[in-house]
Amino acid sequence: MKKIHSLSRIALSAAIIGAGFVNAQAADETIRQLAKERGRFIGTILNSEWFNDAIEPEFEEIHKTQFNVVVAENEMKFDATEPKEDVFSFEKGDKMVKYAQKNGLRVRGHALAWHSQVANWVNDYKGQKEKLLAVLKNHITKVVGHWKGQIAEWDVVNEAVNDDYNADWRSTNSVWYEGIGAEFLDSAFVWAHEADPDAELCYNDYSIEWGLREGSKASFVVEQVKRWKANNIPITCVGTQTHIEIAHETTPQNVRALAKALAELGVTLNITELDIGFPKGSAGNLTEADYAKQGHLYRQFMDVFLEEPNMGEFVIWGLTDAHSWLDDQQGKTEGLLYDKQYNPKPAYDSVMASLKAHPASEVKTPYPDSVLNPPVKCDTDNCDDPIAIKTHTKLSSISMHLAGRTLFVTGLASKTAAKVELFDMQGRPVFSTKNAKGNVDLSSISEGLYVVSIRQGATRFTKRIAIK
């Protein structure tokens, strides 16, 4: 049954947003389901509050139902996993891995070699190259080895490029670079590969969504990937964090250009930490149009993600605005798919609309079937799939075309009426009829782009149309 969230049900306090949201997604459809059908992984973090059992019950229910990939906000970083030299703490990471296995989620590991959140004891060895190499190798070997076969992908090196206009490696405030030099990056990938030869290995950074102009971080990363590939360094993916503001409207196409550049090198591009925030001072004054604009930008990123065949993961850095680093650390606010009361925002609708506008048959996946459908790994037989993932068998003969304001549908089973639904580009329902037999009159619909969904029994066919 289709479930429409009414304005009255999800209207927020005027002191918070001043406008209600409408969510128009079917109760039997989720981001997770549509992502799986398209051979992609879409997910979000588990916030530190979750690890400490200090989060609302709605969080986990939404998380495991809507998403199929997960990453820890802080609990797999260096200071969390090796707080004392050669003394490892895997308890919280194990908690997430068990949760992921129980609920059928892919796991990202974040992050092995990073200049920030390094345990304080590492600084005792500043400038001691051989000792720092031994420390880093021991850390990577034991952390990756502990979760061998359980974590699909690691951010091996994180944020190692500086922020200067003429990009180069970060040479200050990095115990690894200052003590070892740039070779620490190459070594980190080699050691991670030795510890788990099947794991995908990423270089992850921010501000590489700003374009491939000369001197940019993105162009520098591409050149380094070329060098790594030429030298047989086992890098398989690049992660673009993509923490942006609502005004950054050109970034989706920059991400597309980066994906194409990396595709030429045989490397996957993943969006690893996306959030699209409003200026913090705007909280309480945002309008329905503001949230629609945010949704439109989320949609553009999802369109790029689904259209570039070497993009595999789309990870948002948070689930709900109630638990987000933006307000405290970034001077931004309300950058996620769910509001502070766990209501889906237009950004959620836009992500769903993009998924529906890209039929599974047209989305290429960079992953083999062994990755998309791995064997279940669980400590007990009580592994749950929180949703029934339905693979819709497509009728090869079904088709539709628009002539004027009449939609013609052919190839339907003769004895069963089809349900035809029309959605705007944010997934909001515009028109619906349950008994379509072959043609549908759309004369009452305004000009614009729409998504048509045709359902007949267990089959579904979706296509974007333009009404003129």
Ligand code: 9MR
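Rigid core here is just the name for the largest C-alpha set that superposes within 1.5 Å across the two forms. No experiment lies behind these values; they were computed from the predicted model shown. Residue numbers count along the first chain shown, from 1. Compared with the form predicted together with the ligand:
- With the core held fixed between these two forms, E56 has its Cα displaced by under 2 Å.
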Second form
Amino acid sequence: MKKIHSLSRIALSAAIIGAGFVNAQAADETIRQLAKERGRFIGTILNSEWFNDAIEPEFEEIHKTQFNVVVAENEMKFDATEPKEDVFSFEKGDKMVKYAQKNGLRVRGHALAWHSQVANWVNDYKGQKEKLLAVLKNHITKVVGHWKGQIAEWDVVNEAVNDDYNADWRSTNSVWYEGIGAEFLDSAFVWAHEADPDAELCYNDYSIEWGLREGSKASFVVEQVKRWKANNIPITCVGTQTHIEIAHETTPQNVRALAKALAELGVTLNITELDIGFPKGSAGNLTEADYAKQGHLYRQFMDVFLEEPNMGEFVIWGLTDAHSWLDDQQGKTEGLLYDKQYNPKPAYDSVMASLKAHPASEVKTPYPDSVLNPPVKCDTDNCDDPIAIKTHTKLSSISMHLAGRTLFVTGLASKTAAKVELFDMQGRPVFSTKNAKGNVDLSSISEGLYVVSIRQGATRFTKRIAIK
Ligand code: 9MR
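Form predicted together with the ligand structure, per the form predicted on its own context:
Following is the full complex, with the preceding chain placed first.
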């Protein structure tokens, strides 16, 4: 009997209960597999919900099946790793590194020297240059040192350029720049290199997908990279975050131009935080043509990525529209490859189509074999100790089927009852019972689309249903 790929299972169950996108994904083909054959890394973040064990089981299953590079959304930033002076907190980062090793994923570290998400205590030293240099050195040395050999690449400096028409260093609201001056950047690269000489070291920023016109952020960054290379500052890569909107049609070609400019300097360009959002509030009105347009833009980025020999990583800032910073903080929405119910969107198909249109024999890799096929760091034994990946990460055994107004819940552990909740598409609770042991009567619920959540102990199952 042909093995049904687990993702196809998800798509299949979505089809049964009438969810949005259902595509005919080939059973054994994944982005990860095609990326690996091409010597490239394609990935996404582990959302903070994953670190807090508050995410649906589909998330991890898709994440490790489809991608081969991973980044922590917030958990390796300064405020997370050094919440008190010289007191470090590596637990969450360790959990991710261990997950990556267990599943053969490359790890990006994000981010060491950044004006944002700095722990509050650092502000006590505002304007004290020597002290701030010591603080930053200690932070970089201990954090990079802790994961030496396990994190392949660091965003050493993040977002240090301002947003002015004539770009320059960000001189306000940056404890590092205001207290130390531009030398904090050079020093950060040197300290990171001392702590892990094999790690790739990036400068990462947003809005550098806007072209190389005079005075632009991208041109300013290229000029700095020239200076760093001339001065033997150990930078190896630039990250273009690329948080864009559906209307930003020129950005893929701008990224191509940036890659070419950096190639001349012997530096790699990575796409590090891509999302392509629609205006907030538009979610309910989006048409097939809108999603096709989004797919077209994703495809263009992937084409550029595969065609430029000095591009190595393609990272999307989120996996599912159910968990994305766009809705919370950006006035944008629906920017990722999977919809809120974990169905692959047309954007997913476009990424796959681009990969297939660029045969492995024609895609150059910027990485040596030792990077593409690193020694396995984890066997079953050392992976289980000392930090166990929570049982939460196992696929839920719970399943459900809706027939008329009756929800048939199966796969529950026999001893305790489950909590079944129903939410409308705005996330408002419309039904709840704590005592489900099998069938749940939904005859009181009006026609419409809902999300069902079934919880039993640590096991959780969520799915969208249409009540008719
Ligand atoms: O996705 C992150 C979000 O959860 C945080 O609240 C936010 C705080 O600054 O940071 C988000 O990630 C940012 C990344 O670290 C740097 N580039 C911009 C990203 C989106 O804001």
